[in-house]
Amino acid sequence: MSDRITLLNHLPITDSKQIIYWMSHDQRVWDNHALLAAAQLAVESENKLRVVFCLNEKFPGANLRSFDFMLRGLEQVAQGLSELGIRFELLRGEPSVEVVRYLKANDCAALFSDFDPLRVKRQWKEEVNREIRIAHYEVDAHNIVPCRVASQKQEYGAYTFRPKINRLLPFYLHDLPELLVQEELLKRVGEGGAAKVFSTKALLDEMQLDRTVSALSLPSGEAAAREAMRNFVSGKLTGYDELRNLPELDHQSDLSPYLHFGQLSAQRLALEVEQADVPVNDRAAFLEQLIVRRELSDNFCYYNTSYDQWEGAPAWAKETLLHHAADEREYLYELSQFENVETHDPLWNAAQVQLLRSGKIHGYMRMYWAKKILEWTPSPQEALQIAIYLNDKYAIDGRDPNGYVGCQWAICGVHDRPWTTRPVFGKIRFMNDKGCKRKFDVGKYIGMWRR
């Protein structure tokens, strides 16, 4: 098998009837390396393929916003698999219990799952592996260059990671099979018959979720992801390099929710961008974010298990922040004041309102937002905790390596370097509203996101 695939438990494929793909990180039918790898083995072993998804409402930070978006997308996955004759099963409960129970009850020959660098997903797999006696293959369908292949260690920053990625891209950033080719393969491993249908609304009504975070009207699923991709490539990609950091224009791709939930293949997106008739600098600027920065975040979270904690920060940053921890702060706020938009700063408040209402903060403003949390809390440890809590709770692409690295970069200097020493910040890169006013129309942005 390819180096995109890792055998996690060194057990054999058994002489049974089913190959199971445990979908989690990559919630799509098309352009899904994990699904295609499972289907290929099913063909070779003359088995059928089933897809399961385990819905765990106790997932850290579970709320109505994230589960509504995810389930609307999974409805489309179930329908798409049904049209191919592939059975889709929605399990509910702790994966370490329910996935094991399903495998033992269904005469399974091998298990496939998605690569995910985050701690909770890795723990699920470890717990499952302790209970099963069949081969378990993990497939990196999320990164263009598989995380373990791109680097075998935590990288210092983009400047060390970029050359490694660029050397490997020609081997991995190549055409995916056409959808018709994928369809022919997947149809060969279907069982036929109608899929089990589920209702997003009915499920949400039953689930014990945080309902203080409202659902979004943002379209979900593979079809919406592809449409958003086409709209971006044909529209906002032109001018992206110059305009993406102007928050009042919102010239970003808005594709992060679809990438986060795996409804869109990063590889397909990169290929579409490479082939677009746009200025070279716009194409390069976007691919830097999509490939180098996004996959660097996976690298950090995979090799640093304290990715969302103070302990994960680089030594130089911890030293300088602790040295300045007792510096006087002009303003101090508690979590509830940040969450409820009760700071003195209308620019910071606008960013928080954008997060609460739309499920995102413009990328440039998220840096300012996090750095001000550092400036207005009693300690850097508390600041990191608050920023991650708010991002995970309200951002539709929260609970993601990009979010953890974004907070760690702004507050704890991850993937950055020491700068001029300042009060409170020490040698952490500084931002203030005066710098923002020189860069973009602050008044217009504030007017867009008033309480």
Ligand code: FO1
Given for the second form:
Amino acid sequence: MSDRITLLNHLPITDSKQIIYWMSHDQRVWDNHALLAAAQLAVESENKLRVVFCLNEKFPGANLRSFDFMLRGLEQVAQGLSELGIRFELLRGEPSVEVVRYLKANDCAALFSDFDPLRVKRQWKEEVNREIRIAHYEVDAHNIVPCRVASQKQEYGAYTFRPKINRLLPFYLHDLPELLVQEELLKRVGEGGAAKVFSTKALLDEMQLDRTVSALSLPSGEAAAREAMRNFVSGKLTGYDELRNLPELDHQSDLSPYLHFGQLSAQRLALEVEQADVPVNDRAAFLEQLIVRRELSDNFCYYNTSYDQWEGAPAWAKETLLHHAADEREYLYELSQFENVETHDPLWNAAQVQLLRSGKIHGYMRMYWAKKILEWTPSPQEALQIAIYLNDKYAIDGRDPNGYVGCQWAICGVHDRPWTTRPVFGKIRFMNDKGCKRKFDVGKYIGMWRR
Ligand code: FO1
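Let me have the form predicted in complex with this ligand next, following on from the form predicted alone.
After this comes the whole thing, all chains and molecules, with the earlier chain placed first.
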């Protein structure tokens, strides 16, 4: 067992019939180390493999927008697995009830799940582990260098994390089997039988959901993710280093929804980018985001259980922000005024419109957007809560370690350092519209995202 795999409970593999992969984070058939590890064990123990996904309509922060995108992708997972003869079952409700019931009803020999540092997933797994008596393996299929391997503690910042990742990358970046090898392995563990496909629309109609957040027309699923990857690598990857911070050009990968729902393997993407014929600075700039920054977010959420709370901020930041908590605010807004685009600042309002309408704020603008929430709320604790609430509710790549770290970086200095002191911000890095005007065409960006 490679060190991508962690045995969560110290229980044996029983000599029953099925190996089960409880899919959650990595919602794809190909390049999925959790699926491949489960299939490998099925072959070795002469078992069959089944895949389940537990749909929980109470998932924190989820709504019509995120469930619609996720389910449209899962439909394709069900289809893809059934073409390999592997059964996919969509369970409904709490994993502690539904996954446990499925494991008992199907005489399972061992359980596989995919690594996810978020609290909700760790709770689910703890609850399931209390009820089951079979081995439960967790596989890090999301990171190139497995989170627990990259570092055994919370890192201060990219500068302490980058050397550790770079030292380990050669051992992990290339351990992805050829697609033909994957297909050969997966075909051996299927049991055939009718595919239980489902309809996203029918499911959404019967779910208790917050429908105030509109679904996006964004194509979803593994095929769309690969298409978007190819388009980016042959297109906007060139010039990425220089143009990515110009919000009016939108020179971004737009791959974060596919990475968030695990429809695209970061490892496959990194391999494609490594082999692409593009300027070395563009490749380096993108891999820094994809590997160092993204894995640093998992590191923060895994080792800091208060990753989405004020308590999770570094001591220096809490100290300086509290010291300036009583400073005069030039403007003060409630959550509803931020949410309904009612601030005085046309630049901030444009970012909020982009979030509401497209489900994603441009990377550079997301920093400005969050920092202004700090400036225009009565306390830093409230600012962090509002930024995370809005990002989780409206961003298609929200509810993700990257999003929590993004808000914590902007408001509470996570992975950043102290800067010259200013009112309200204290030593937290400051941004304002004058700085934006020096960097990009603010007027054009505002024109792109009018109410
Ligand atoms: N994972 C599940 O196993 N079951 C769900 O019902 C579920 C809903 C969901 C809704 C929105 C969203 O952004 C994520 C959701 N996830 C769900 C988790 C998702 O697969 C990702 O693993 C995490 O959000 C990323 O850490």
